[in-house]
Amino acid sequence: MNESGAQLQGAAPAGETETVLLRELVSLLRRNRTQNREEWARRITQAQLLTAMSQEEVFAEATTVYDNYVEALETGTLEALDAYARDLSERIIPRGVETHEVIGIVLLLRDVLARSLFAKYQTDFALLNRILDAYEPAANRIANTVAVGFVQERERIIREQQEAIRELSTPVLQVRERLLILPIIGAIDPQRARQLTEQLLSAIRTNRAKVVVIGITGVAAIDNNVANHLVQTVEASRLLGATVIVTGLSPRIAQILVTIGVDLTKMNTVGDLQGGIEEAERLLAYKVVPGGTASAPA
């Protein structure tokens, strides 16, 4: 949260007069309720904002929006409206909320009040400037607080989207008893490489694995890091009690583990998918049966 619990008008605490004329402006937003949150929601349709809710979406929004700002007004913290915001954030970004919206709708709302209160307050510039320069920081640091949650909750769910999808592109599959499956399609970089070696250690440990095929038929290159990432994985995959089988090497990447100094006469390789996994039964003493099935080890 970044700015909950704050006071709006800053690290000075307000002055008497200065609590009375927030006080009124709560009063006023409060009694123009309705014609603010209309007009709110009929300049968000007018800029094309929050295309992707409906009209009666985003008056029900706008609404609890609006309750939240004006009693962030009154009682001088943000935590309620923090909170109503990143809700809001979990719930619009996923139907393809832009930020630019966000702060779009939050600034409409503070030119709406504004208005209101230049309309309220026209014919005494005195006390219009009293209540604008009341009304301003804290309407600014509303603002700052809804744009910065919002943000930081797309940060949020796009890094868990981002882990999702690197899950889903390293998965470990068990094929028979003690017998797991790696295949790898597409570009490897160094955090890739060592998501796949922290997957491929928890998946042994847990299925109690004692071979591992890993086809890397799918990688069109590799770079020394990697290289030597996927040396290492073998080599932590074999202390913990399994076998490693490579599969789909390339020309390019047998070259590569050969320049780095891999001695490929240690790295158990087949030449694609279907022979390791031929390969791994004969280690687990499968027998083939009639029927393309295998069956466990006596």
Second form
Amino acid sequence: MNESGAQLQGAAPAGETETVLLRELVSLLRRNRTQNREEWARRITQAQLLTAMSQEEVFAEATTVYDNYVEALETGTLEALDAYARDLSERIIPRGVETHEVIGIVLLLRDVLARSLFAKYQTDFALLNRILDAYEPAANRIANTVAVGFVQERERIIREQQEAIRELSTPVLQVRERLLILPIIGAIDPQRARQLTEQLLSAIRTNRAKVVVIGITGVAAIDNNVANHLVQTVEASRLLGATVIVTGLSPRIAQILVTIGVDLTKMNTVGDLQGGIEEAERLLAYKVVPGGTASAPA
Amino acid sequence: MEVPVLKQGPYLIASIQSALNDADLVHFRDALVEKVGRLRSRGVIVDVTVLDVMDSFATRTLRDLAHMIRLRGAETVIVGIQPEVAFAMVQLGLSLAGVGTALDLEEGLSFLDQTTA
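Switch from the form predicted alone, shown above, to the form predicted in complex with the partner chain and output its structure.
After this comes the whole thing, all chains and molecules, with the earlier chain placed first.
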């Protein structure tokens, strides 16, 4: 806040001054709509923002943003703009529009409009100051709303994708009747370990599984917590009446398990997945006939 | 709350119908251990499907029950532990070590057929 602004606000009731000034500002921006919008679109192209969109699209969006912007200035409420920002974000995020582009275009509009104010009031410095005092906080709020809306929308999409990946990354597969395979690939954090156990336990119940083969070939390393969780999963599966066979323990993981002293008597381990399935079939009393199909004994 | 115990050939089937307090559990244990000898049963199935909580006392009582029944010459299998219950039990460190477990009544019967054959 500069000195002349403070003096002027002291001279008249602050709220009233601001309202009058904003009204004048809004009507000015309405009058110069075409000109400002074109200038803005030109600056967007010049700054090479929104390159993922065509010229027409940029211009159409720019028009809507401009009208929303002026409306937000006029009414002082940001709900409509916020809703529009989220809608816009939802449409343009999948097309690869980046955060800096969205913030960039809003700041460009802020600059374009500020310039037009300078041009209009350049002769009356005191009035220009007051106009800017009214304009700047509102413009900042608008920029903030659009940026936050975009970032939140982006985060929401990322969260959804993470959730989808997490669910897809540990499928519980039924190989044959009563035999499940759970291949684990990638890093296991406590949250994933928990989700994994829940998925496995409910799969044991729905598929009436008798034997589960957990393949951890694709796990690079595990820590104390995850090792204990693995043992807990084995124990919980047993409570549901299923035997767990763990396969594919790398030398490194074997070393970790021995070093941290996991109770290995509870764990049934086999070298590789093939061995694990053979062991499971033995437990289920399936016979693998060479060249034929597996069948249960009569 | 009385737990009904059904006789099915050489086996006894005890199906818990609602949550039991500690006194009921002890009473249930004693009655079942007594009945195993009297009816000359070879196996016992305890169905806990309805329980959505298994605390340390319940777990210990069931484990004791299974061990006592084994000393009386029969085998016990606990069936119907819910996934959430199983998960909570292992997280709390409650163990049914040395006690047979199976998915449901059907599995329990085939478990007993194998172990008491």
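Keep in mind the model is a prediction, meaning the values are calculated, not measured. Positions refer to the first chain, counted from 1. Here, rigid core means the biggest group of C-alpha atoms that superpose within 1.5 Å across both forms.
The two forms, fitted on the rigid core, differ between these two forms by 2 Å or more at the CA of Asn224. Once you line up the core between these two forms, the Cα of Thr243 ends up 2 Å or more from where it was.
Once both forms are overlaid on the rigid core, the distance between the two CA positions of Gly149 between these two forms is under 2 angstroms.
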